[in-house]
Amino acid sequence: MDRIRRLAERASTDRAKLDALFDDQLVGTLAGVHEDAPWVVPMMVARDGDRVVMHGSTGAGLLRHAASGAPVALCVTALDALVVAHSGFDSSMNYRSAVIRGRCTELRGADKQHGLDVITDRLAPGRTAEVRPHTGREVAATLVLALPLTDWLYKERTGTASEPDEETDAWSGLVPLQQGWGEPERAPFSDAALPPSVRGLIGR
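Can I get the structure for only this chain, the form predicted on its own?
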């Protein structure tokens, strides 16, 4: 694991912070080099213990390249607040971010089924118990990758605006970002009652 040199005081080697970030975010960006060109692909991510699982079409070029063992990087970022300082230069954001580097493993057999269930339950906890299992055709059409949480860098900013070193009348402070799921909207063809997995999202 390399060392963060720029604003190194914001770096952390606390694995609990890394886990909390992945448990809080649904989307990351997977980066690699395929056919001599750089690629960055947004991916749904789900932490499964000491690894991150992702899935996509078996026809996706970058995913097939990653499945072959090519090196990749995965970045996940959470924006927590705007830091409004006395000047534009000193304004910032409170954030949590991590970059994971390594080589993916393609999941197969029972481990692949487990990975798909982890991803489904990451979307809505408990959902796998409410819907049918994945069909063989669906499993065959899906590539499931696991990236180990071994080579990683974590960085965050917390706190309010820094005290200015000059006279100013400008307002300074923090504007927290608040996010939450809205009221579920039933599909026109669905008559089923709202399930616990979806109901549990409300208010989170």
Second form
Protein chains: 2
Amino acid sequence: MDRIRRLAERASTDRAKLDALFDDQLVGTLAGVHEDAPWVVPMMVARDGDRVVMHGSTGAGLLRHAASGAPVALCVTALDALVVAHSGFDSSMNYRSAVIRGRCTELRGADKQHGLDVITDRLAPGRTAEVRPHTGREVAATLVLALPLTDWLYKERTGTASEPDEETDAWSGLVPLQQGWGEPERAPFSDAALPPSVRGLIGR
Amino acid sequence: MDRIRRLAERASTDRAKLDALFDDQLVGTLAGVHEDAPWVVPMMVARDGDRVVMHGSTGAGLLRHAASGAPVALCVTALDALVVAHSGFDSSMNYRSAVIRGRCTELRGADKQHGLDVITDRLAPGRTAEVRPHTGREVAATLVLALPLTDWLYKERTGTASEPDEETDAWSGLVPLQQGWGEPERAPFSDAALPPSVRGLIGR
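Next block: the form predicted together with another copy of the chain, after the form predicted on its own:
Every chain and every other molecule in the complex is listed next, the one we just looked at coming first.
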């Protein structure tokens, strides 16, 4: 059993798998260290080439800490399926996860504007072209950080439950997690038609 | 705009909201500190009353670190909707998140067995009654930790996009994330009928 488990749950150095995870997941957990204890905050993540862009208020403590160049770690995880095995011990989950470690740089000037556009377009591809540019006040109120995709570890578990090496009549298999964007809900004060960016998300 | 944003994105001390988040989310990010840098690992989480139970191999570094009583933080986040606003700055996400800080205790004896059952039943409610008990070897190979729900912070954003205080013809609204368990996929070596625990997950 352990042999099969180790084959199925493994690290990968395939950068395409890392990129695919960022294509799927909008949220990660950013961690730092404060007074010898871990400090964690959920964060929107958007890959921009060989870096991950994150943003928040200039008042956000962990972002300011990260902007100062302190060591951080970012964990992004996608749950794909429950692995229901013949025993509790062999039961598991299919998942994909990445941990990126390093130090952030604060984006400034044109690169900061670019980072904000990357974030807006990550939420709904093409949205940047549908809304007005960021104002100076908005840019000033936002901290935009980039974490390089240099020191990263990708792991996944795929495949069905491990095959029992004992007699059992217990069911074994996967229960896949299905996810998708539902019907958009227009705000009561908005009378605009559904824009291409949102139509793209829902495939129509 | 900022006023509305702050009203919509807020912390809550409502324990029922924390419990509901754990009812929804199976995976969190556990963080510790190693050589002054953050150390993060995705982790299955299962609430057991006033504590969160986590488990892994006795060889798992961060779990061993946590078992030693080192300070840890656990972040659990649910993404509920994209908030598509009239500007990039006002766009956001509806989410629920919790950060639990503290120190873990390692479960032993009957409490460890109980913890493992909680985990098995968290994957598929009722599964413990459908599979054989954990063997001594399996219990010995597993580290089971509990983190008390004492020092926790819950935050959420709910509601639609913030109302523009400027002229705009940009669409505003929500795009909800829909999630659910899909059709179970029986392992090729299994010929058992779909058990009640899995039928419960998919509502039939």
